[in-house]
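We begin with a single chain expressed as structure tokens, specifically the form predicted on its own.
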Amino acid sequence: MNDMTLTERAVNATENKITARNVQVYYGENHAIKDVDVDILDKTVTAFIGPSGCGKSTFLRCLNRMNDTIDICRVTGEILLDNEDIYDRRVDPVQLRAKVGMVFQKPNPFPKSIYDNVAYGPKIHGLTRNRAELDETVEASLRKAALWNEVKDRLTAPGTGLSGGQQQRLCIARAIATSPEVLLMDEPCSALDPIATAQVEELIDELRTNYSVVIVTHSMQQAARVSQKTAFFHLGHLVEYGDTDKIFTNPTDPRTESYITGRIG
């Protein structure tokens, strides 16, 4: 890294949305994430893959400080978003999570109307000045989540009444309503049927034109379909990170190859 010219570093800095260096995560005495260094690019889908319990979701949760909500969890090292330390004491985690949105494994719409689910974030963060602006934000977010045409005539109906795939797209609309820069997705399709999965995957591909998307997935096929970069985690280590095609066809580390060919995992 030190051999780079200043120009090359400047170019890299503009492409990197998130930079992590020497990240360690402890749950009490358990050292869950060890020495992770990674650069996550802007307007790119990055997939985190690896066996269950390898640390991929734990590391994902470091990127918007969701681990702060776990008393025994301690994170050390450096994570920068646009060259700013997200663990700096002056950073408000609530504001950070507006910039780094998250979609969870199980669709979790609020017990409110479809409209209010999407309007919630812009309201609490004061992002809109009046009802007309809020209406615009709700419609734009539902359109970006490819849900508008299915729900535009029943915005007052409860979000919990939608199908599983629609609920997950509603959660994506809710996450993008605060105009985030990064979207984290923790196994967003694992509770969905194949048709809903295909819809969400198509949506992820469209979202990368505006966001840096990081997805944890247990499906290597999904990682291969939706991502441009892949990080392989094993036993708390980031073993290998690179272009998705290369990771799947010509990995550098034998552990990566063993996982991809099904010998470990």
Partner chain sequence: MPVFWIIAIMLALAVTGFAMGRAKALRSVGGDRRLLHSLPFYAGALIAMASFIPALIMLVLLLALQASSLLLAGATILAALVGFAISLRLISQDFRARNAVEAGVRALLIAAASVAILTTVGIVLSLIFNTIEFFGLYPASNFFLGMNWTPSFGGGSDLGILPLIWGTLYISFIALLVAVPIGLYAAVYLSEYASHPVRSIVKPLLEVLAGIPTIVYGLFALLTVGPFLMSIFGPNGPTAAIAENGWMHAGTAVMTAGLVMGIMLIPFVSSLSDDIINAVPQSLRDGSYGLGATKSETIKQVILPAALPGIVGAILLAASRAIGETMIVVLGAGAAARLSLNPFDAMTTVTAKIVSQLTGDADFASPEALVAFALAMTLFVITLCLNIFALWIVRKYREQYE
Second form
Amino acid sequence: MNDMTLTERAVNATENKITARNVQVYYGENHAIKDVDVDILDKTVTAFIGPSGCGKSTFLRCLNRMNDTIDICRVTGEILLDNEDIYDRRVDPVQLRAKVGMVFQKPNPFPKSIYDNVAYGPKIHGLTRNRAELDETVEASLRKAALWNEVKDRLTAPGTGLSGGQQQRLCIARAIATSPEVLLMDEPCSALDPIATAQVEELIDELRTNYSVVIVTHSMQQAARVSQKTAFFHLGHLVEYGDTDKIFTNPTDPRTESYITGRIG
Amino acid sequence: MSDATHSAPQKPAARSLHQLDTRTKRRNASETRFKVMGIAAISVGLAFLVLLLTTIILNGASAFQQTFINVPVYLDPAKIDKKGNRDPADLKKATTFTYAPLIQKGLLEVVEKAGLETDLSKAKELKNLISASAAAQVRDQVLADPALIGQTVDFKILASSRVDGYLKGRVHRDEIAKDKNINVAQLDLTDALLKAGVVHKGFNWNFIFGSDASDSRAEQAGLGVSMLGSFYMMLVVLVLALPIGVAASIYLEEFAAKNRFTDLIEVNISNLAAVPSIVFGILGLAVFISSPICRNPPHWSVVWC
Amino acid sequence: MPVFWIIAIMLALAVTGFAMGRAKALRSVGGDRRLLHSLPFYAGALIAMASFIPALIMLVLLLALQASSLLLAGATILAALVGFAISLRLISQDFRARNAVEAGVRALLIAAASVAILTTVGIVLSLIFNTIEFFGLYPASNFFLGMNWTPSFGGGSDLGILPLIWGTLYISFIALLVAVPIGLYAAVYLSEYASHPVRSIVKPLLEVLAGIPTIVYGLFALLTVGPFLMSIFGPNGPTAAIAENGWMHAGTAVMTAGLVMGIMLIPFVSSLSDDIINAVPQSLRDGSYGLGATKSETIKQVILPAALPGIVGAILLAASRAIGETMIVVLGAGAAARLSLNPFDAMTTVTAKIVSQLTGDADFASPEALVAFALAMTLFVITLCLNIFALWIVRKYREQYE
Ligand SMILES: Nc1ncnc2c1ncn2[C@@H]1O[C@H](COP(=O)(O)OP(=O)(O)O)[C@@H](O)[C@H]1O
Ligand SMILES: [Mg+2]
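Could I have the structure of this protein in the form predicted together with its partner chain, to go alongside the form predicted on its own above?
Let us now look at the entire complex, which starts with that chain.
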């Protein structure tokens, strides 16, 4: 990654993809996210950092309404995707999630073949008209996830038989296959070894040419390596949001500074 | 890198999230169908449960009521105590055949006194209204208290199972043409007696505490002894199965190493749970019934058989 | 009842032994329990066990061997006393009473676990001799391949098992046809859709169905379901227009028994499947929802395939229940052994015929009675194979997520 591209991309990506205003999340009585306002840019990697339990995953899951699957969870406020409120009554989360894909902390391939894992999304959303198109989508997704060369000879083998890093890239391929506009990743490398982590990080950097990527991470080095924008969460508040360089070199809020210098979290 | 490459609107088919496309509508419809199937399955299961319980209760509830007849019986000394000495040994010689006509006569007097209209003029013709157990009931009472002889005593005796069935809607007038145990005139009399309060229904305590009865006296049948049997059975099973079962599961969970023997035990245990009960029945037959112990039991074998 | 008194004496000895053992252990160190190898409790427990357990084994053995009551009492109490004396002598300061007690308890537990094996051996033994005797009187090939079942207690009967197996399988098939879809849909709904309160009420209610004695189901078949089916498929129902006299000629039929048995099996399928579906990791559900799948798509394409081996195991267990069921068949299916395709015909099963052959007045040595043992043996082998297969599948499934 050279400095030139980094600045260039950061400057070019000015369009808002997601706009959140005054978001509150409650788990029953527990107020987990408080007054969060944030603008997430298109074709940018945005990192959410913060101590454990501060609400990073919770906020991430608001962006594709995965919180709907938790009975006690209640979300208020406004979250716009391309200027459309995703919590509007008319929005079907099923359609939303096809546009906003998600990759989880632990690789979770389905107990199906590699091919069927990737083809799952396109099939349920009816994105391809015939088998040839589906084959194409699967291959393209696996290539984008930098997995094609490793699995092209064993597409019918079970996805659960891959190594941890390969499984996680398979899950990324699976998410890409529905041609989303935003990719949410919740600590995608925390279950991986350093080499697999490096591969996934490299992949994330490439993904940003096509998608808006939001990544939750525990590792500040990782945030610094892959993201252009960083948001620091603390106790449910969004404390500071800005260019990654600035957050790590010259934070405005004292809490951010304590966190990145290792005094809290 | 030019501006054109990353302008979002270039992406084709950027449909609004606020409009459901037809495919999503179809998928949601199929979702609803699936959910309805689940609810239907549960409803069917619960409906079967309700149906089962209601038919059992509806079919069984009438057994808790039984028809009785109030009859004053003149305990005629000339019939019961021919020698006139009230000696219990002699009294015992009078069988139920001696008592049955007395009861019938008593009932006929009730009918005549109440002025009920009936085609039945002889005491014998009333026999079918009265349970075969009534004579034994009267006799037992006389044997227990010989001083009653010579008096007219009020008895509450069981009605016959046909009369009981008629009042519970089990026996119908148009179906009894060939029935030797009841006829239309007797049913007419039953109705009249019911109105006069001589025949009445009451709670059937005997059903709960009594013992089994023969086919000819179905009205006398009770569950008590069978329930006692079931209870003992439960007790024996509990005493045998509980300690052995608990010990076996403690061993398998806490001590057993993962080896062939443990595997064998586990397969055996789960298999025994699925072996048809009839096969266990045959095991019982072979071990207990046809073993020499029980064919020729020594005195202590009560604990064994 | 001498047995009662013998056991009472044994118990008394055990209690005395416990007190004496404890006392002796304490005495051996002059009351300073820190010097003992094991706590005094173990010394007492050892003597109690040593005096009770060998005597109990002796008692059971002698009872089985029909010893006279004098020998019974004498030998048993002697065994108790010997165990008592030997173990009491062993107690000393350094005696490892705890290890001895633990070894004893372990042996007892193993013995309890082995009862299952003993019972299986007992079943096989009680069946095998009479089965062999039967095959001495009646050729095995006629038994296994015979198409006719016409036992006559006078002799010269046809004892082919095929009509009975056919009846058994046909009824079980109909039962599973009822139980599997209803049970599976119910399980899926309860584990994936139902709210917690609904689930906690409906699940136990459905399980009530499994707790009702089968004889009650038999009566239900005889009194309610049979007449109901007759009114539709019988001579007075709409099917009389298609076939002369309708399809059904009596209330007892394969359909009657199968339907009722199916109701009985619903909770079997639903409870087991529910447990298995719940064991599918939440991460798979999240993965599917995250891709924009609806709940039913997730269930059909991710959860059920993942749970399939376990569900198959559950269904096989239900099938072995259906094959071994007796009372529902006796009351609901009729008594005629028949090879027919019409589900409204009366047929009978292996279990029902075992009952009727053994409770008939045939001489116990005649093939008509002995055939019951051969039938039971066949049934035992079938359910055994089915169970081992089901267990194997369920275990494989468990390993997948462990
Ligand atoms: N499913 C849930 N049910 C109830 N509370 C939850 C749930 N998930 C998260 N929380 C609570 O919300 C807060 C934020 O959690 P989370 O978003 O997982 O934090 P992070 O990802 O930053 O570590 C925590 O206090 C946690 O206890
Ligand atoms: Mg988290």
